[in-house]
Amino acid sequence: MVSNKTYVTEALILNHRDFGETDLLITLFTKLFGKVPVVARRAKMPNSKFSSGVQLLNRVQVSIGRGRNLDHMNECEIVDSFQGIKSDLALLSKGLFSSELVVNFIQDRTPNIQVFNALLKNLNDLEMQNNIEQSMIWFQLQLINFSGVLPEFIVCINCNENLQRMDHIFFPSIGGINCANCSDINLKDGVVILEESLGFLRHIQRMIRSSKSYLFDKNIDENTLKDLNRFLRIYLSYTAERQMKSTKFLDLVN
């Protein structure tokens, strides 16, 4: 029986770091606690019971004992290492680079179970080799819809029409789009979303609002899917107020 001092929960592992001699700081991605930093005691020993199972993105069941200021790692039991993505660099680096949105997106200790399951398919889809590039794309639109940051693509930010089908700026800074009366030469921030992409953006969107099961129901060309990241990537270091350092991984290996 577990104690309220104590409890399990499935987890992902997002990164870890240094914590004095022989420990590592932990962050899990908990699928019922949300992201939750934990202490590993003695993992750096080359004996330690945690050497495998905190290895970056693991899929682990973890049993956690609850602590003054951090909690630490009771037991750790790997559910799926996901070895086909850590042989590979390219997907290696996408891996990581989710995780890190993750780090950088939920807050702790705030229970996102949409977004635990987006993370989990989408590491689910860099290990079978389903559809990659795709699944990128897709694991970061949930996740800016699930942390309530998703811009507005349908109507003009200012005047509420509706955009006309065709090439538009887009800006970080108000979250959407200008139509051409109410360009502001002000904004410097703009970036360019093909239509294409935005025709994409639109149809997520409404389906989003409709409360419809929103998954991919055709291929997305390869042209629409560099804008689609250019964009994605300018909006997310700009939501985030930061360049994701494993940008820097995955822009080397691709």
Contents of the next structure:
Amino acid sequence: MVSNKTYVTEALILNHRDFGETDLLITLFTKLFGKVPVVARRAKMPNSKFSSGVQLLNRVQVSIGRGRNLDHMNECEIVDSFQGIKSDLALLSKGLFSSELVVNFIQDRTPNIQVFNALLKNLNDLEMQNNIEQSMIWFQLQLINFSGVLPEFIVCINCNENLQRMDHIFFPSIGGINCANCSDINLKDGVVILEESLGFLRHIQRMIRSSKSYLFDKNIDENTLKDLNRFLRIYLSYTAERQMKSTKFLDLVN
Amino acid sequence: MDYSGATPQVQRLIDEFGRLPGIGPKSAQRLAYYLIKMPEEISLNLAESILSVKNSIVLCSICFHITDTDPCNLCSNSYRDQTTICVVQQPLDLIALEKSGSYKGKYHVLHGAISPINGIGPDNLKIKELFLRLKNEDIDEVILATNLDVEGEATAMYINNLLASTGIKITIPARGLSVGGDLQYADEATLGRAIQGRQGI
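Structure of the form predicted in complex with the partner chain (previous: the form predicted alone):
Let's see the whole complex now, leading with the same chain.
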């Protein structure tokens, strides 16, 4: 719902930082308007109407007033506070990692309902402890896909021939893999990707191309999950041009 | 920022006031001109007290509270309960608890909270120092009085997980409704906590 002065939308709380003495600058990921920075006035006061609503990872319904420079929060009602995630350090570290990825990959005020739904599903999976590791990988691939930076996993990036079933070296700088015939010794940023991981990524890519819903219909063993996590972390850091700050804590508690 | 009409010295004073938390350009200007009008003696006292605070203040080597004597008055007071440590995030939290007058034990100031999204982990806080204290002192109870936000609760959870095997009693301050608050205006998270933590009267 939009008027000239206010708008109402569903949102997830991605980040917050101090703004003056008692205000907070909240990074909201809204369903309708994308990522929006919003000032929550007096949110640091114990009797503030916003203090519990603006906690990290909360799913909220917000009413936002348009400002000259920054918008401000008028109302904030909690839809889901994901207490299950917040009462477990391992789950919390994963939720915050997903949240930080969105902060880094999504531009301000650019609506992206697919990524919003993907993050919401990821948080629901964490809350229900439903295939946690697979959900994390699924979310990261969704984010990469809907940010327009999904690499090529099926064919050689140079000659377009199908890649053989074997371990390969992935090059983030070219967004794919060179087959054995096209290997370029000048490329230096290669990352080894195991045959099983590549098989899974090809499966996902085919699903995307055929516009099918690509929920996990494959069982992935623990080693492949570990390799996929390692690969995705390297690729996401390369694409975002920075290391995610929350990875240190993620590794510490998992 | 440009404040037309101010001399370079006055402008410098305005800029310095402007660095303080909660002080905007207008307030900085007002404070600077107020100071100029003040008698010289009061201005000198203010300047001296700022300098003396900066020169004499250190962190207590035991609890890491801000103090002018090491150890601080709270740590060296033998009348306080020596078997309880209250862990707080900031020196201001300690002062707020002291003002309440309801706690008579020892403190430990962490100087922050775990905030993964801002890259602040346990190594950036005084958590190692807390464990060193628990090893060397005879402590029966640790009160984890961190803030009630995600970062504060994550910090409390992290310390609680590490302390679980030590046999030390770990407690947190009660969560729930604020004194003088109407029930109908409390949000669902606060009410939920209050109902979970209900007690007999």
